[in-house]
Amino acid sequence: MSSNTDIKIFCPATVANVNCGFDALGFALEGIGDEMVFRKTKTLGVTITKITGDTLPMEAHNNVAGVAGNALLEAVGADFGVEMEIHKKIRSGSGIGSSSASAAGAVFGINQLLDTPVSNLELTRLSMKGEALASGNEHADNVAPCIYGGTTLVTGYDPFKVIALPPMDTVYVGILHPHIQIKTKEAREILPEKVPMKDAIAHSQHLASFVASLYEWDKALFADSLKDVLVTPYRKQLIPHFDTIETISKKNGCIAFGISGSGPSMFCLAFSKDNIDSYLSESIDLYKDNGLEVDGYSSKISSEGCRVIE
């Protein structure tokens, strides 16, 4: 690709976990995410040039974009460096996806440039070097749906295999988020070691169970099989009114609801749109009545990762 033109491109937020797929599931969000700016140098390595809507480190070492983008120039042998600009659209902390974001629009972003692009596989290893300056180890389940869009399964990381699998069309999705912060770091020191053999096996029934329900669209397993037994326990406590937000999402008719990621967002899904809009407005009124900055989103599963924008 052309080295004289900047490369600008969308990053979308993200739902990870997904309550039966922790460290595995996740599905891009339409409209949320945040845009990233791309341009060729002589200069080697990232350099990062402009950020907006967040503060964050500008040295690429401390940053997740320019960790995960320098690991692409490494990985390829670049004889160039890039300049990169970063305008923030996730709130850091939120749960959706944030850190995600940087990492995988940041190789994304680089693929672009290169003359021989890589797989979507091997940006999405790639990325996972920024996650783990994030949350101190790697996982994937954020950006592998940035990157492939749609929701993917993590089936491995040894060898690192990602499925992306069907789509689910009809699913409505509601983003709950309360303006407090909860890093991923401290969300994962919160989790047992060692788990109960009932709960691991019910979880793995679980996660099962949502696969087998997209590639036959079985609505009903579908709505069963999003459980969680192994981390919303725990993690629950951190987000205030988990359980009375959980009984609203119930009572709008909602079919599932958790944590999103570490939180402190919470996605609710239903097969109506209605549904979701009456449950986030009563959510959202629970919250400011309770002196608490909230916001609400109302979405559908994206079928693209980051792309290419004007």
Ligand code: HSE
The other form holds:
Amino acid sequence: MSSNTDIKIFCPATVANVNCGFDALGFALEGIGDEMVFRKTKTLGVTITKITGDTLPMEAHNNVAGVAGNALLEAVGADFGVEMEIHKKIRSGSGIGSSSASAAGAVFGINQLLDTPVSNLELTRLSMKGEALASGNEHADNVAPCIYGGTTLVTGYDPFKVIALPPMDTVYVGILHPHIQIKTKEAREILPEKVPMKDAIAHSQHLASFVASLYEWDKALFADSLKDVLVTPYRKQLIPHFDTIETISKKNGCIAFGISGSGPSMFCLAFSKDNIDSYLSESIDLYKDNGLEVDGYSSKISSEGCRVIE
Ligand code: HSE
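Swap state to the form predicted in complex with the ligand from the form predicted on its own:
Full complex below, order starting with the chain above.
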């Protein structure tokens, strides 16, 4: 039997890695995200009652939202279950945190139904269980900003810790999504087990510079820090015209460009929306001229993560 206490939430799309923070950095996007509905039931566990916008498994144990939701219900020893509707707006395999939005949304929504809600850190830790079903690995760089909003840094997995970084209020984001699918699992498998010491040093310099630039809001250091020597060199072959799009981003005055999560979406950052708009327009034309479907949109970084909307 269902209670009549429906809760509807919005869970934002996110950009993970942000070039200099593989499996560590991420930020939430404005205006694009999924919706989910939750209601208490007497039947224990998660029951998925409806999915729109995508073809995904209805069985909870095969669905990232179901797995994450059950992890929370079990962790708190809930004496009730939850019916869940998932309304996907973020395309699967697009690289802007589709599975993470489902996993983070599931725990966030169920948390609203608990008498004693758990912390954002615990929600993030539990939502990684759902993320692992999709990607084969527990990482929190998408789920953390989806829960916390803004820009987050996962400082460690054991013990697990997340820091909310200072806002990047004056930064505009462009997302370009060529319509090919890249599976995160496969994009992780092509990465090398070991990296050269010089790359490890450069990587730690970039991430440290990024964090320092946010606390001091040093725009030059910020722009200089957003580089990736660890992952992009191996993954960019998966994305058609990647190098040309990077050149277009520079030509249009963008300060950073890279793969969003495991791709195929690419993110770019600029201090002016005009730069983002002209970059997107030129890049979309390039893909269309080459017979590839693509979409693009501009956003700011959302200070809010998952939220109740009804
Ligand atoms: N850090 C992850 C990766 C994000 O790039 O593989 C995608 O889940």
